[in-house]
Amino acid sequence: MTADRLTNSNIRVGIDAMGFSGAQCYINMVDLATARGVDPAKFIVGIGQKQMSVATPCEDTVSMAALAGRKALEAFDIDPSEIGTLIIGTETGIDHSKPATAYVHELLGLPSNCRQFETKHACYGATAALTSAADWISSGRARGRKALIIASDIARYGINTPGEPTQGAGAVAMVVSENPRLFELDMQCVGDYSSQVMDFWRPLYSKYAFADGHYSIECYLEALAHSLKDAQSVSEDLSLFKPENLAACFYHVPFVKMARKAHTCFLEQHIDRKLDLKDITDKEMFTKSYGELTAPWLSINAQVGNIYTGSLFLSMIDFVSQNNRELENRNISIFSYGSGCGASFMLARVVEGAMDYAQALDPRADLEKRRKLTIEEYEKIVALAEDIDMNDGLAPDPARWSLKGNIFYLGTHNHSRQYGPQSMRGQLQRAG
């Protein structure tokens, strides 16, 4: 069996189930507009965001993962013994050598036959960790068994800084295997590309990130260009790749106007020139595409703001939880940005079935029940995050922020993280 599965290139892979965990506080961006005294049109309008997750003290890399992953097995009636490898994507490291893999191995229950690490690339980390799960199903190492990759992360910028409106949290969680109910991949028109780029990056001696915003957003354009000609170039049917041959383009949202700048790259790669949006049919094509290819799947982005790893394959949960049934069967785009730089970009079918799992995956329900967040209450989070992770410090008390569930980071103490529920806290100090 083994020698079969080593020569057949033709198994479906793809991802099998997915689930998203958030931050359970978030702040409106017309309230920090007002606060920071600039125009709420420039971040409603400007770069599409209108609220903002606001990771708690309590919840890390570690603990949304969990609960990620968490959701996308129970959801999907996945056992935990099924799972033989889990991948957690992120850019937010909680330890120089112990992965976040190894946390969340332990709170899922995870067999211990289950290889577990971390990968990071900026933003690119979850899809290099979805791509690496393809290839070990798809070379027959996996022996049945299906992999758990999450993409998991805290955008921070820093109070009064110009990343501070493209802030989130959250996680999201995909089972890749054989024969996936929602996305089957491409896996044989796979484009890469990478590049040396000083564009976004976070010292070692850095909470936060240094990035040039400018100079980013045209590396992430030309990724997006030589991506996609090296996926056409191993493609036999180039007709594949055209806009209207698609159901939908996903691109990579560190705030909800770059997947509008992404889609008029994507354009232009086709009709082989600039787009002039001043031109009356240029602007009508462009208008119709992004309204049916992109612009409908933005709208949890646009709720959660960005979460780097995550925040792509949060637009493919946005796509399933709207259930629009006429859409299986059919093609969509991938494309994922890391900068530094890494991309790909990727064709996958929308499984016939997929959209049955609309209700399983909606996240909207959660994320009306976020708790509301006032500046000054943000602010008090963010001065609080500056230490958390000090030894022995303030251990962080979730019902501060009246949060709800049970896999929570608890602080740390004798240089050892510690996770688990409320209860656990009795070991550390107590915040005031």
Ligand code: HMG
The other form holds:
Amino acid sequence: MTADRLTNSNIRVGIDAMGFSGAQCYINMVDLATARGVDPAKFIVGIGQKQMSVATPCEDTVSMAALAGRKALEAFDIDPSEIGTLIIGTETGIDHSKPATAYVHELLGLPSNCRQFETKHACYGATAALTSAADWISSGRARGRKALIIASDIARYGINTPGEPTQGAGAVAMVVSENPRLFELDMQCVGDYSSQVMDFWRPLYSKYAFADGHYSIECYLEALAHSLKDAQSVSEDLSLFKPENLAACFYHVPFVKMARKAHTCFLEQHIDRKLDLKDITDKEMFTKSYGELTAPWLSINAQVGNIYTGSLFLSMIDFVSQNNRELENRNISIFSYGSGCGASFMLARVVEGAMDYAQALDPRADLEKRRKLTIEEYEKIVALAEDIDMNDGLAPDPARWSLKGNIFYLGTHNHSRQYGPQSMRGQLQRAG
Ligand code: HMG
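Right, and the form predicted together with the named molecule of this protein, after the form predicted on its own?
Time for the whole complex; same chain goes first.
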């Protein structure tokens, strides 16, 4: 059987709907810098972050995923019965065995013939899910149904570590379908890269990630160069990858400054030499390219922080929410990196009419409603995090943190995680 008969390459497949739901509290990076005795310019300019979302004990991978999934379905008028696959990409799973999808499947009322599973590869997990869903549709196995892919994570490095200013919490949901309304993926020339590196990891016994921070930046850039080359090697038209032919370049954004480093590396692959930002011509070229293709879509990341699997897709939400109609029908590049490490580089097209969803996708109003925490409150939440997954331990109380909505993590009782609006506090002992 030929490859053409195995996969229907004529099917247009891609991202049909998106939705973001983040943690409802945040801290200000100036406050954090002051508390740590660091020059605030290091966090604001050097790292590029203004604020950082903080998950309270009532918000976890499942609750954020369910809220993001519900937003995507409702905003794009998709009935749950249309979903045939649910995949959650996460590196902050809530059980060694049971996938987060089992809970989200129930919370969203998805059909019983909808398969569901979780994928893990650090920040790359949701990209693996996205491309698998696109393959599922292209193969014909979807039978006209859509896939719901959710990237949901809480980034935790711990107090006073170098990674502390690069935490965050949130989920991005994407519906993948034929004839997508937002981004059509070019599945013919996806470039991949894998290498076993100890740049960032989280052992089974730890809630906190370990990172060799500066080395992780090198690994990320190495993976970008290799996966770009791999994508180019299978493309019939190399001009598609030229920065001047792209409407936007999206990168995994663990912190905003990393996207700037990534775009520098991307340009260097095209000119086949290092950029010298002290040279006026190189500086002008970089500033124009970064200012047009990447920087405009990083303002939401700067307020939310690293949401691991969802960070890349959050900047794509930022892109659509800005309603630049002249960027429809243009190509974009997408680079996904997961520590450990695995990466993909791919191209996609902004579908005509995508910007009709600018308002529906814009998360700015929700970000404004977040509650600002003092550093003392944030540190209290970090301390509570040790306890929230214990059996009959803490009974998280949404009212204590002024949370809105109706999907919360309510603690673990009888060794089962509890979700929903009904408080279990009467049955449990200590409230957090
Ligand atoms: P650090 O060592 O504390 O910071 O950690 P630094 O000394 O490298 O400074 C950071 C930047 O601030 C530098 O800029 C400084 O010059 C600048 P750069 O040279 O990089 O352009 N700076 C200042 N700027 C203005 N005014 C000042 C000032 N002082 C310094 N006064 C690091 C930084 C990112 C390493 C740390 O936060 C960390 O370890 N983070 C976690 C790891 C990480 O995010 N790695 C990114 C690549 S790996 C990845 O993306 C995957 C990941 O998301 C996980 C996954 O896949 O699941 C992490």
